[in-house]
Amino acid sequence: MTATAEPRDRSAGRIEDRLLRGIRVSILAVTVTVQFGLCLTALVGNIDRYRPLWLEVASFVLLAGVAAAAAAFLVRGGRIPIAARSAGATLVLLAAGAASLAAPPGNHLDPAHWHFGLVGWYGVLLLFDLPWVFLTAFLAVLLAPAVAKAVVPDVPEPETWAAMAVSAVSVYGFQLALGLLVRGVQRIAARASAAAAEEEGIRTEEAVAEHMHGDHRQRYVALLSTTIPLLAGLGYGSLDPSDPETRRRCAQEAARMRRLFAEGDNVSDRLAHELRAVIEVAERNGVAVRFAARGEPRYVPKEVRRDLIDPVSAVLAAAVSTARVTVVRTPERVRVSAVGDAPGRACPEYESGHVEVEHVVTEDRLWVEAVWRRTMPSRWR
């Protein structure tokens, strides 16, 4: 159940990240295409008009470097860190300023001003998922040097101003609108991710409830063959509560029920926890129990824990006054043993496909040992 729910949770939580990565890759592809498909031709075609030329070329190379860095981040981690985006936006502004400075006088309608429509795409690439004021301010800063460059030699005619305004609105207005649109898509993706996570949480809760119901049903079935007949015998009077054998059976069934209840507790060392639950029942019956655990806790399947503890429960139920329980855990096996003063008591036989059980009976002692070998040919290893 947990192994199934975990990948679903991760998938639900990455909806927004996958969408943002796809948007950035698409915008990066458009940006690189515009730069090398259109702007490079304009740069080469007007190469003799730039003063100095190296500043214009450096601006082009700097923008290409920002694109390469963005591509590297997207390939490696799927997203661009905020610090890298801030640095990239600053470099783009510097490149735009340098390109405008080295470009020939005049307005941005001149093909020599190749950078005018390009740098806005870098702003969309780096800033679209931030509040809209960041992208708006970025585009406004880009527009300022273009206007200054246009009015430095001579104030343009009204017709030229109109053409410049239409061009600026067409380019930067479209880029700003695209950034706002993508921002809206991001919010929709965030809501979809939250809805998917909520749905997965509901599914997980239902799976947990179903698992707990099945576990409770298994515990009830485990008591049908032993506890229910014992209670029925006591209720109908066919068993004498004062009979030592009946009392021993009652003690053993009480320990088994206590162990079954302990299986539902969320603890790190389940084997020791369930053993202590059985020991508590024996101590309530007046048996002094010493418990020792050696070795690091390790995973033991539930069915194996039951087979390891049932023989110990039988010894504690038969003990008169004292008992000792020991757990030894190694990487290869888990051994649980118990010894108690049970004069004249025979240890019941246990059949298990998971553990090996040995017992020794003397005149006044009953000793039992259950071993689970992790190398046993069992589906529980």
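For clarity, every value in this text was computed on a predicted model and none was experimentally measured. Rigid core: the largest C-alpha set superposing within 1.5 Å between the two forms. Residue numbers count along the first chain shown, from 1. What changes on going to the form predicted in complex with its partner chain:
After superposition on the rigid core, the Cα atom of V320 is displaced by less than 2 Å between these two forms. In the core-superposed comparison between these two forms, N46 has its Cα shifted by at least 2 Å.
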Contents of the next structure:
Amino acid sequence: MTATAEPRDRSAGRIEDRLLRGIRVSILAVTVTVQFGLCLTALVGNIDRYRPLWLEVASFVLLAGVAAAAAAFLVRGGRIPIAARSAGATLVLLAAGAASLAAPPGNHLDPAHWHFGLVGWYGVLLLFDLPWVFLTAFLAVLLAPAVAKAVVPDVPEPETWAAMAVSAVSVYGFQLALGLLVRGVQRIAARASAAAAEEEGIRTEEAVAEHMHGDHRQRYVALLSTTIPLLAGLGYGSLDPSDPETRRRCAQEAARMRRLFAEGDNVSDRLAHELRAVIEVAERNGVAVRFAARGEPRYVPKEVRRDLIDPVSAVLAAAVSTARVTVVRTPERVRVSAVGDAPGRACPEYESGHVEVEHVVTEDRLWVEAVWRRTMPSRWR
Amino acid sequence: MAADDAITVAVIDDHPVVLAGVEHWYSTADPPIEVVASGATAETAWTRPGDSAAVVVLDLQLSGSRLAYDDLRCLVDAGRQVIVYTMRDDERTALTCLDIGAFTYLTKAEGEDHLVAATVAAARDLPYTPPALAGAFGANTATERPRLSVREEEVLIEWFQCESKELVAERLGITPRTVNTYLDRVRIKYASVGREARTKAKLVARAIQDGLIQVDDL
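Show the form predicted in complex with its partner chain, please, the one above being the form predicted alone.
Now the full complex is given, and it begins with the chain already shown.
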């Protein structure tokens, strides 16, 4: 069950991952286009006005570096780790400060202040899926050097203030609004993923229930040929409960049913578990059973387990007072054996479709061994 | 004191009932076996009169949760013949005891049928392989295990399964004596691998003297 549910969960989570990655790639594309399409022209056009020029160029290169690193993360895994994001945001702030410092005096309406419209995009790229205060604080911090630059050395006229405000609000307001919008979309995607996962869980449960129902029917069929005639015989009086043979058949059917119930249990060593279930029934009938296992537990398919255990139930049902049950597991074979004191008994009947069964009958003992050779499909190993 | 020809035994087990049961089995044994000392700790085998016992029967789970491998190792290093007699029925414990140099490994469920015979064999340096130990040999997949023939493996597993040499003999169409020979040869092969111990060397030497196995087979 877990083997099938796990990849499904991953596919549900992937919707959100893919959406986030798509958003990041788009924002990165916008950022890079703005930087190289618009800002680079502005930088080159005003190249004589920066003091010092290298600081302005360095901040441009630093921003491009952050974009390149983000691109690398997106190509590799689709996610940018938090540590890398905070480092990136810090570098962007530094670059904005540096670019502002080296830019000519005046306000951001001057095209030489190319960085003013650009750095906010980096904020959206790095911070959009964190709580909105991060992006808001980031954009607010970016405004500070721009305002400082605008009031030194001369405080501008009210008309200039108004123009600056309109520009700042339209640029940063747009970026903030976009950041919030994207975050909203992401939340919806997360809810959709959760709903999909839940639906898949329900579907898995349904499949499991269906499988179990099929299993129960199969078990009923397994009992149909042997248990039902016995019960019918007892019911109609054609079988005598005081007859030792009837009792032996009852014991064998009880063991078979107990084993079928044990098949549903979730244990690591199923073969030993189901053998113990059969042994338990024999012990209740007064047979002292000693059980021993050797070798590492290995996977044995259900139908093979049935065939391995059936001869054991037969011997235990025939045993009078003592029996020994063993299981030996080697890389090539799984061997299950039962020896019981059963004087004067012929070899009992059992199913043996998938296994080889050998028996030794002496005057006072009955020994049956069932062997499964693990030569079949490699997935069973 | 022990009769001159009696085999002397020191029994170490922390359950008085087990000690009483073991002493009872020995008291009716033939040849005579005398329990010269019994107690709950390994000291029994190191102090008089237990220090002179020809065979030591050691329970692996003395008071405390750790298995008494250290006690076993010390006794083996002193050249004592030790029969490990334990509740534990798993191959790893059995193989570890054999590797340390125990003479044989018996589960308590097997005690009634095998303890007396194992003690006699121990006193005479003759191999003895009870079913639980045979199962451990047969299912052993470790790389350093000795190389066994197909027949030897078959005898080991069938002896483990049915605990009757007659049944094994009948199934394989051989005599019970031959079943014994196969079991003994495997035991000698195991004595010649792993950790060196004087008790193992004595077992191998005796087997070669008796013609049970050739030096080339090892």
